[in-house]
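A single chain comes next, written as structure tokens; it is the form predicted alone.
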Amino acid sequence: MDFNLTEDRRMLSESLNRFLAEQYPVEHRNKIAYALPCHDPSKWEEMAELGVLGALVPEDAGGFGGAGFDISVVFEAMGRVLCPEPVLGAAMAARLLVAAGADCEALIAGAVKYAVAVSEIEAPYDLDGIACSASAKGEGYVLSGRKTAVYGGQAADMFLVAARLDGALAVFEVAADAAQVVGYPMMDGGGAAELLLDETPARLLKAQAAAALEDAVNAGIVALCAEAVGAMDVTLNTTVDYLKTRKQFGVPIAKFQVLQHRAVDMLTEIEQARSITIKAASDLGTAQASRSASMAKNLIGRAARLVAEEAIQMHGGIAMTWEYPTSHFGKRLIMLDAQLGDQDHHLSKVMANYAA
């Protein structure tokens, strides 16, 4: 396998990393990430103009990417600055819109912010447990049920909702102003929402959508794994820089062998995480996608926790302060595990896959 980025992806990576480094210093990120709407609308427009959203959509649907590696390039760059913009919803929505043969122009332009509503309180990760129901009414449909932890939902204009239609999973479009949306900031920055549906008007986007929903979730997992790799890279670099400057007994603590070994352990975990993310990105859209995504999410859940905890321990008290970036990277790395299935959930999926 060739691990080098294509020329187009390299250019996207360089331009996006440069843009985010300039536009999302930690002070600006923290100012907007923890209070509604948990993102910067002007920066969202600039990211769309830069082509970030177009990278999530294949060429035949109007974009210039859409593959797993395009998603990972975008989200690894976002992870490096903990960018709170609601791009995860766009990445997942793009898969559903393409599967349905729908127009992606508004998504690519950033004119419509999408969120994908899958999780429910009684079924946070498992598609088979979805209970939200759809029924025909007049010439359209109405939905009833509750969706929880809809990432990016606090800022969404349009929700793509997974619901049961005649017992099978389908995807419906629900306008944000037609439903009850309760947005809130997450503890690690960025926003989510509860979506309350009570005979809410909806438009059928795709019937018999179980495979499309699974693909969208897999794309979201690839995105989160790539974000974690970017965040872990920065966390390690910050930690090593600190070890080189912090002195104890008259010498930099980077001279202490035990701390060198712990830093190497962090690096080893990050490289394993990077490799499994490449595997998951490569398999996205294939028959192996779900297994590879679950393997990646399980490994990265463990690796991210180790990197976050080691960074905080080796920094000492300063890493617990609001002003120091490592505290925010640590929170994000820990909480990433809970999104789209934690490590225990995905370990169970891998075990079931091999048992079958």
The other form holds:
Amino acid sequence: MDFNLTEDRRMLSESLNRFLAEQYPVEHRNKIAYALPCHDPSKWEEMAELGVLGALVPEDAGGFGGAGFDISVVFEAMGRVLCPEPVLGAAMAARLLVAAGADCEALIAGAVKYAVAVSEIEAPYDLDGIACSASAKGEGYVLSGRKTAVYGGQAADMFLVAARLDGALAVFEVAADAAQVVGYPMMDGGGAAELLLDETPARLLKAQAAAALEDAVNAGIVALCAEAVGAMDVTLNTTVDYLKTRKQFGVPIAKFQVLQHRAVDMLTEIEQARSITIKAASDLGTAQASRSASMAKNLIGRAARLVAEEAIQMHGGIAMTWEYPTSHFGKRLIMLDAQLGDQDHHLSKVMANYAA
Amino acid sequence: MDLSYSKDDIAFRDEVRAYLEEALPTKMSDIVRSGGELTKPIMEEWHAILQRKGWLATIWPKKFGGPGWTPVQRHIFEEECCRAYAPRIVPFGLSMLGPVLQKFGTKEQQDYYLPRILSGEDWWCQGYSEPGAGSDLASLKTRAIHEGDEWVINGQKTWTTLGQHADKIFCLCRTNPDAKQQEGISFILVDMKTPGIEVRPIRLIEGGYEVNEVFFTDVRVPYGNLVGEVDKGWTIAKFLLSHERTGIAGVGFSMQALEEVKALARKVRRNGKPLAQDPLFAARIAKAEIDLEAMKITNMRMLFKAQEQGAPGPETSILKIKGTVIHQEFKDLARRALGPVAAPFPGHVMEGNLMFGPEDTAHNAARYFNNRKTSIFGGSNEIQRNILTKAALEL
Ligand SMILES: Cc1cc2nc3c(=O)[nH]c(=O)nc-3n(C[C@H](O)[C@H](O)[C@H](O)COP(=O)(O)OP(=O)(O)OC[C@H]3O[C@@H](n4cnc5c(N)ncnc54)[C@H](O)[C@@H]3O)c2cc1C
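Given the form predicted alone, state the structure of the form predicted in complex with its partner chain.
So here's everything in the complex, that chain up top.
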């Protein structure tokens, strides 16, 4: 047994945390996160140089990572500063490109920003419900349908789109300039897009892609869970610092035992969240991957809500303000439940195992 | 025991319902339903409509121009207003200062200020909280010094809701720094146009603008703006807080929110079925509805008691704690029901054919975040528990 990070991952974690702490202070983050394109090209380039994107890709595909723990190291660091850069799309796209045996060079270099388009309005979480359709036309294919809440889509150069080809799920490449892309900033910062496809030309990346898509979603879930762990950790630290400094009734409010215990409950939930994220990262790519990812996403959904709501409540009015960073951490923690399956969706997936 | 309204109350409810149907402009209820911004002119227009009917100052007695309703009638009125999606009545003049002046003001103060509240001439805001004095309000520092026939005020208030629209602010100020905290505070009325006042906006978590910081630098107001006795402002503050509690359970708002969530769960489709058929989501609604059903009765029991005994007891803290948490749960469900569709920052992707959630839902996430305030202000839920610890359990 060994719960230490490998030397390489520890170094990546340290350099990325340092870089983000310096380059993505909250004022800069808020400036970037809430206005299109919700992305800072120069920081993106520097992150690629630091190896953030290469860490998402296995060695035999030209990267130097690609395991669950590589993803979690990157995203925990991003969560600590609420970094809005569209790395989630890269993490998920890397899985699909590798599964298709396609080239990852442009992804690793950051030269092409990928977004993975899975969700649809009536099937936000479940791959089985995907209705977007593909048909052969001439040399290639065309796609029709609408993809919703495509994370990073507002800044993407290339979309990897899940669509039905002869009834089975397949993945297609759609260039951003070939489709109608409506980007928007999100409630919690960062961007997404609606992708409107109407006989839009596409290139087939992988037919019979249900398993590859499931793997990509699992990788995305590991990323989101790790991001939440980073954000929760910072939120708890900020809250505890505030309890120690804020005085009411002549004493620091940290003296009130009811607040102490609630901070301890946050700590407990965060430790549990960290553990289940480690489990999901460890199982990524194995037969257990989907079950562990669902368990992790459910637990994170519950823990993140508790941490967000308690942090705001225990701050009193101050964390209700835009100016105070905890409000943005709270928003991110709440809103990420609705990404790649909310807690109820993943709970029902775990439940489905019992009857079988 | 009889849980139903009396015949008279039912007749009253029907009267209110019919009136709202006819008097409430659709343009207003549409904004309320969609969670859009209520501008000052719209709020003023609604006040004026109610005032023409004599139903604006719902908690004032007849002799001051109110309708003289019983607690049950007020409750019915609030419930019907929520049901009709009427804008909320701005409470600062009508529910807070009005009753204070009626109890502690001089005849001149009553004659001057009360009609101006009713006519909408004076829009008030509440200057209680300070950066260093939130839950511990009695530690407030804003200083008022008696000089000649004036008060000279220096200090800062914060969290001043709708202060950007206000003509006047009622303030708690420290007038005797040597006395025990609670015994050196006075209640003073200040015109917002007085030189030395600066209002700075505070942007809230969801991006909206409803609260402010208010700075006072050598602000001079007439000595006669003092309400009640000098150094006895704490008594007024406590009295006012007890009035802030009428309708504190927000039952009407939660009933409104429940209907919204149910409608949404029927409209939103997940994997070929309405979300309402998802047993996990349906269970969430059901649990919250059960809590609300109990809260309705708890609220009525306390109204009944207030009507019998003349005053609400410390149990109203139960209404605040549970009432806010139930309402917040519905706001959570309204956001949750939409899933990723709730993600766009309000103002984006809502126009025309790009609207991708059901109508009226563009603000659901924003409203969830904004409503976190209800368990913080008006005496936080922790402070309410402290009150119950002492007053109800005598611990
Ligand atoms: C949106 C909004 C609008 C508002 N509008 C107005 C307004 O119009 N006018 C006005 O005067 N004020 C207004 N307020 C201020 C509001 O009343 C205060 O925020 C509230 O009293 C809490 O004070 P605080 O923010 O300083 O938090 P603090 O008092 O610093 O509390 C921080 C945390 O400590 C807890 N705590 C404090 N003391 C204890 C204790 N003894 N035991 C256990 N826990 C404790 C609190 O419950 C809270 O969780 C508004 C606030 C908000 C957020």
